[in-house]
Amino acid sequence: MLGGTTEASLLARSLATKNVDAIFSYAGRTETPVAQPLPTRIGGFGGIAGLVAYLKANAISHVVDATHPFAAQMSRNAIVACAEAGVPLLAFERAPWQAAEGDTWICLDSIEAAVAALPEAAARVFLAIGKQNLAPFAAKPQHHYLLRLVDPAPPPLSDCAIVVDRGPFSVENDIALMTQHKITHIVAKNAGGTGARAKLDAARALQIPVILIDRPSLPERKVADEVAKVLQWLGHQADRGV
């Protein structure tokens, strides 16, 4: 299983409970990943060829891609590698968030578009996009940026505050966080799920506009959105490893 999400952890617990022979793979971008009840590997595979070699060397019979919806390169590699290795692939993917009454969302297709959508006048921006895509926001140094990161890091932008925390988050705590930092805008990725939804509900309560980045497009693949559906797909016949 290619993991890293809350849903991946839920699936890992179910697989362990049912004694399914499985391996949990982390990309290694987080210094202290959540411990899993399955044998765990950390790090990349070395591209498509490396993943194909891993699948064959470990006699993997099924692959579940439960990576973050924005880990597009890993998902694309998994699609090609599984096809080359002849290994069935299932994406365990949470549904994207949908705007509700009272939300003020601008939905855009890229980080660059999100930067351009920020106002020219100085604002206080909750930049809730992780640590991988922060550099483009240096193009608008007039803003103060609030970053919430899993691991401590040197300030990547000239005017920013860093909060080190790990989800799931609550609406009450996110309201308090945004109020404390006097946030006027939020930039987020449409990751879906419940673990990071709180910031959007808090934004609605505080009437803060949200710039929401759409998910990257991927080639067609088989998708499940519930643990039970993944287990049904596996059929408890994964006798060589997942």
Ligand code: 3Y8
The other form holds:
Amino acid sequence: MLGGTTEASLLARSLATKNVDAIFSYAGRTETPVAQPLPTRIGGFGGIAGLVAYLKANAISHVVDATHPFAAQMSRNAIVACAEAGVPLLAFERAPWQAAEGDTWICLDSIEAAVAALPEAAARVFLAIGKQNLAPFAAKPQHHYLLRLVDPAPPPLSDCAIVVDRGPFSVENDIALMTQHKITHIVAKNAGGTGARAKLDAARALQIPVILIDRPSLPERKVADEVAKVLQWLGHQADRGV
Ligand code: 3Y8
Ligand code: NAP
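And the form predicted together with the ligand, for comparison with the form predicted alone?
Below: every chain and molecule of the assembly, starting with the one above.
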């Protein structure tokens, strides 16, 4: 299974409990990823060809893509590689968040659009998007940015504060954090799920606008949205799965 999300960890616990012969795969994006109750591999496969070779060399019979909705490259590679290797693929994906009463969301389709949506007048922006997409915000140096990263890193923007923290987060924590930093805007990814949701509920409580970036579109693939459905998909042929 291709992991790196709360849902992936949930599925890993079920697979381990049922003694399904599975391997958990991390990209190796963070220094100390959460340990999993399954044999774990860390690092890229080497593109589509690398993944095809891995599937064949390890006699993988099923692939579950439980990566984050923004891990689009991995998901695209998995679709092509599994088709090429003739290995069935199932995506385990959480639904996007939907705005509720009292939410002030501006939904956009790219990081660049999010930068453009920030005001010209100096603001205090909570960039809760990790570390891989921060460069475009240098185009608006007039703002103070609060960055939340999984691992420490040198400040990538001229006026920024860094908080090193690993989710899942709580609403209380995010209300306190945004109050302490006098945040006026949030930029976030529409990740869905529970692990990153707290800041949106905190934003509603504080009446702070959220610039929410839509997830990238992916080619057609089989999708399940709960562990039981993934186990059922695997259960009919419960043998070696990734
Ligand atoms: C390496 C594995 C689990 C999985 C936990 C979820 C929840 C906490 C919330 C904020 C948003 C963000 C970020 C975030 C969350 C969960 C989940 C989720 C968002 C770890 C993990 C890996 C990563 C990679 C990391 C990215 C970054 C994104 C931080 C582990 C902790 C912003 C996404 O420093 C970096 O290079 C970080 C890179 C990809 C996005 C980015 O582009 O920077 N996730 N996050 C996985 C691997 O190596 O394969 O270290 O344990 C996993 C989790 N992060 O088991 O409980 O399921 O979403 N991760 C976003 O959603 O916007 C933080 O701060 O509010
Ligand atoms: P990405 O851009 O879609 O993938 C880039 C490359 O990283 C892939 O082509 C692959 O390398 C490697 N890779 C990605 N996920 C992998 C995995 N689970 N196992 C092995 N290799 C993997 O990926 P990303 O957005 O950087 O995400 C990396 C990891 O962080 C994923 O596990 C994802 O679930 C997790 N994550 C991402 C986000 C996010 O916002 N992007 C949020 C939370 C968690 P090769 O081409 O060499 O095979």
